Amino acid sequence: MNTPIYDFLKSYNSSGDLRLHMPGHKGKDQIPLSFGLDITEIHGADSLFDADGIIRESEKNAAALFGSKATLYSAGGSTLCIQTMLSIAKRDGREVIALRSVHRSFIAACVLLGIEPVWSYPRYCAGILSGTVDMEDLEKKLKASHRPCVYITSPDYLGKMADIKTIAQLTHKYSGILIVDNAHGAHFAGTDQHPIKQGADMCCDSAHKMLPCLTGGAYLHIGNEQFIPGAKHEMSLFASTSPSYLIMMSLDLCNDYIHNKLPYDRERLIPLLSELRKKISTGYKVYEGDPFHLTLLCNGLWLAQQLRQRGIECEYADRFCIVLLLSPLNDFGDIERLENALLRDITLPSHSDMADELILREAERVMTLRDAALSPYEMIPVEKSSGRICAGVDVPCPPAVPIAVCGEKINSHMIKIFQRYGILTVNVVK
């Protein structure tokens, strides 16, 4: 029998392509892997959701590195952490105020938990994928909420960073709690830029996105002690009862990397990335944000194909931008190779000026998230969806930012955005 997945992975691994996409290890062997290391909860191996041995010790190491009150391991990525954080917030009786540029995993968690978020629309900077928090709108919604919980994503998919410290202060002013989806920010470990250090009550880090960790490895950090009791229980409601020991081992080894190598690698690489940005900004429109997210506003699909022909694979591309995702594991040779491709080998693409039609506007909600998502549905062409109720958030991942949310009535403006992003069908309630 053929083995198509294994064959592709083996071929890609031997190709020598420059991986400007997650995971953060970039294919550079950091972790000893073998079937012999893959076990279950045998005597002495501890148990993730009842940890009192080696897993608990490793999680304490992670908490010390990130400066959290407690850190929990996830073998189910940041998705599991998001489910857990929202479950904690719901049990605490909180109303969730969320920035509208959320990942679809947030929507799915709300469906599972029966949460109806209050949306705060960002001030968009680069289509629907990125923007800044509208502080006036956020404060207005905080004032109107009895027990608020603010949920934001930072860095967002294009690398834009939110002012988490100011948002945390504003949220706490109204007796709220702040949850941060920091899935793309694990490389801020040990710095003042990490959400926990800036006042977040809880946040998640996808270790595998930016650090040497197997895909699925993530940290759930708790900065507010009141949410530590029961957190493991909340996580166990959504997680597999057989969490991967290989993923947990990679988180354990990631701790060692953070402690011994990450500060040096950041200090070494960030100046090189800053210099690269200066050089290519003469021909490319470079988006401002996290230094490891090199986002260019241009015809990303065209540029991605040009880079692919030169053995460089991007993280994401559409008609308006391309995301070249680096990590502290990249080196001078990687940056030089990318610089040569962008400035010497490729004719500069045209800049992309995103029109107002790519900015989401407040939508009419006619069903709850849960009711719409769990209703019978049908898939129809986008152009025929006007007036229908969105039943699912089947947008591609990446970038996984929903255009219409379950329960919202699809309008002509949404249809234009679907079409501009090349999405041709949508699931609607029957």
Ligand SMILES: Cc1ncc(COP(=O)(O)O)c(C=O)c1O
Contents of the next structure:
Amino acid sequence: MNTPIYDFLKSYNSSGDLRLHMPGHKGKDQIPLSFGLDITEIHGADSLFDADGIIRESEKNAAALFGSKATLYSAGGSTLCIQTMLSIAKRDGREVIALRSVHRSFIAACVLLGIEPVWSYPRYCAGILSGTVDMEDLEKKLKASHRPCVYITSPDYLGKMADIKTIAQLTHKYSGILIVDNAHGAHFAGTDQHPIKQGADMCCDSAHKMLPCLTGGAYLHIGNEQFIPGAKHEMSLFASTSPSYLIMMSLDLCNDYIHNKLPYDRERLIPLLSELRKKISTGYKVYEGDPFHLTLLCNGLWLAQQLRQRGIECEYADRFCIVLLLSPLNDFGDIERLENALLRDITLPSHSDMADELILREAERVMTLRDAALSPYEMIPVEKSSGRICAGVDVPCPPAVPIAVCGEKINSHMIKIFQRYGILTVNVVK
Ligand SMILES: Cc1ncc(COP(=O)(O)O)c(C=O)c1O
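Can you now output the form predicted together with this ligand? The one shown was the form predicted alone.
Complete assembly follows, chain above in first position.
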């Protein structure tokens, strides 16, 4: 039998390509991996959802590092943490007010839980993928809600950071709770920039995206003690009953990395990255945000191709931007290689014309999110979808920010955005 996955992985691993994409370990071995380390809940190995032994001890180490009241391990990425946090919020009788530039994992969790979020539309800065919180709108929605839960993504896919501290203060002023999707921000561990230190009640960090952790490893941090009892139970509703010990071990080792190496790696790399930004901003439009998310506003598809020909693989590209995702595991040589490619080898790409129309406007909801997502559906060409009800949780473009959310009526403005992102088909309710 052929082994197409293994063959691809072996070939990519031996290619020597510079990985400017997830996972954060960048292909650099942390320890030798072996099947011998892959076990399940045998005697002495503890049990993730009923932890009182080695897993509990390791989770406590993580909580101490991040300054949380409790930290839970997830072997199902931030996706599982988002399901858990929203389930806790729902059980607490909260109304979820979410910044619209959410990842699809949020939408899927809402479908599973029957949550109908109130949207706050951001002030968009780079197409639909990134924007800043409209604080006036957020306050209006907080005032109108009886028992609010604010849900913010920061850093977003392009690296834009929200002012979590101010948002937390505002949310708490209206007796709300704040959940932060910090999937892209695990590298803020131990700094004041981490959402838990900024006042979030709960947040998730995909350790695997930004730190040396196997794919699927994430932390769910709880900053508000009231949500600790029952949190494991909530997570077990959605998770596999066989969480991977390799992933949990990887989170355990990640704690050691955070404690012993991360501060030095950050100190070493951040000045280099800021120097790189300065140099390349002579020719490229560089998007402001987290230093490890190097986002350039240009024809990303063209630039990704140029970089690929030079052995550099990006995280994401579309017609308007490219995301080159670094992590504290990158070294001086990696940055030099990228700088040489961008400034010496490649002719400068044309700037993107991020048109005003690439902004999501308030949509008309005609069905609940859950009902639409669970209805019979059909896939139709985008240009024929005007007036139909969106049924798809899956968003064709990789950053997975929904242009239309299930239950919303598709309009001509949305169709324009689908087309600008090169999306040709859409799932609609039959
Ligand atoms: C903003 C954001 N949130 C959540 C997720 C889901 O994280 P995970 O892949 O760890 O499940 C992603 C994945 O890319 C993401 O980009």
